[in-house]
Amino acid sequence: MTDLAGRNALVTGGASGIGAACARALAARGATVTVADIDAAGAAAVAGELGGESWAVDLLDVAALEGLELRTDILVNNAGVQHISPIQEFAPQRFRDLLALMVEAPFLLVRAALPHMYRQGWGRIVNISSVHGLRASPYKVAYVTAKHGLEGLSKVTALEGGPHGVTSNCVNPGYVRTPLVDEQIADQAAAHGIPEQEVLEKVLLTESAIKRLVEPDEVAALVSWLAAPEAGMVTGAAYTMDGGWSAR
Ligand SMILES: NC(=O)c1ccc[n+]([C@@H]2O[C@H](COP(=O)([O-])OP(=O)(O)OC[C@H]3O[C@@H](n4cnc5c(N)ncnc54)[C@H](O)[C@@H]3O)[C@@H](O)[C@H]2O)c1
């Protein structure tokens, strides 16, 4: 399929996990992909594999994003991190950092990309939210707050962008098989005081009707469909891929 031929895409956090899978899926549909990540070597490796470009950037440095102008047709806001702690022990700076990376940076990148998208009357913004953009879990106050904020950013972008041919949507996976989840399994084991092997079944997937992790390629297939011409009437939506978690 080459329905994204001639389109430029920017994927943040594209060096690893879901972002790398999205970069590959968009490139497979013909897009020229820029892989943005704080992991310069990882971004260069994925970009090299796809014939794209890499952008070594620390998206926590939000002030540096304020004057940015992006000439990208497809923006995938994917970079994110997790931090597990009860609220009363949650480090205030860590809270601010998660909101900066997962709300403020996406806002600034959308802000930087819209003028080009509006000029050409076409653009696609896909925000990698989470089931935690729609539901809460204990010990994840910054992550849940940030993802709920990202949902708001995405919906306002959809309303403003609609008349200009720009769509904005969220994708809301349950637990995906990536390094971010591998780290959480260890952290959750400590927080709940149970062995790591019980975390998947008894903590992570208790609400999921399907008791397995989502694969990064499954998320990427949805993201690349949202970027494609056939999804032109899909905007302001939150697409769950959570094995039934949010059906409860
Ligand atoms: N893995 C899951 O279960 C899951 C579920 C739902 C949503 N998500 C979301 O998907 C997105 C990707 O997660 P993943 O699981 O692929 O994680 P990952 O750790 O595999 O990849 C995240 C990428 O973001 C990059 N990154 C981190 N901080 C950065 C910064 N300051 N500047 C630039 N890049 C930075 C990392 O270097 C890494 O390449 C995140 O937004 C996450 O919240 C993940």
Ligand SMILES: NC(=O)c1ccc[n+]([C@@H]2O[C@H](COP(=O)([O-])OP(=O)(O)OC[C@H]3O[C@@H](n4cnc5c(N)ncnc54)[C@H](O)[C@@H]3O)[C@@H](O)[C@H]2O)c1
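Numbering follows the first chain given and starts at 1. Since this is a predicted model, take the numbers as computed values, not measurements. Superpose the two forms; the largest set of C-alphas matching within 1.5 Å is the rigid core. First, how it differs from the form predicted on its own.
- Once both forms are overlaid on the rigid core, the distance between the two CA positions of residue 184 between these two forms is 2 angstroms or more.
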Given for the second form:
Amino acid sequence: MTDLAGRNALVTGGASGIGAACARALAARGATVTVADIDAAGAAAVAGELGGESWAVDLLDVAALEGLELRTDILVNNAGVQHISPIQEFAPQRFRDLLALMVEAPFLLVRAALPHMYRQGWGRIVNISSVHGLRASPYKVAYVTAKHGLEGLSKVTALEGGPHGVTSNCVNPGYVRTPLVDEQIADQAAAHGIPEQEVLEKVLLTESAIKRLVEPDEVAALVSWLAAPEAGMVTGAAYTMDGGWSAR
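The form predicted on its own is what I want next, because the block you gave corresponds to the form predicted together with the ligand; please supply it.
Only one chain is given; partner chains and other molecules are left out.
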């Protein structure tokens, strides 16, 4: 399909994992993709593969984003990190950093992209949220708070952008197969002396009806559809891809 030919897309956290998969899926539909990441070499590698551009950016430097103007038709807010700690031991600066990266930076990028989208009467904003944007887990206070905030940002953007042809949606995966998650599974299997599949089923995926990880390409397929012309009436939504976790 080339239904995004002539469109420009920006994917944050695009050097690996979900972001790289999204960049590839959008490029496959004809979009010209800018891969944004703090990992300059990784972003350049993915962009080079796709014939796109790379943007080495530290999204924690939110002050640098305040005067930004973006001429992008499709914005995928994907960059994110995790930190696990009980609330009473959670470092305040770490909490602020996660909210800056996963709420404030997306707000500033949306703010920078909307004028161009409004002028042309078309735009797509896709925010990579999480099942934790809809449900909570202990020891993940900053991540859960940030993803809940991202859901609110996405809905307000949908309401304001609708009259201008701009849609805004969230994609809410459960645990996705990334190097970080694979490492976590291996570490827990070694620590508990149990097989990795048992870690998946009894630790990570205990709330999921489907006992496997989400693949990055599955997330990317949904993102690319939300960016496509046929999704023009889909806005303000949260699309769960969590194997049934949130059905409980």
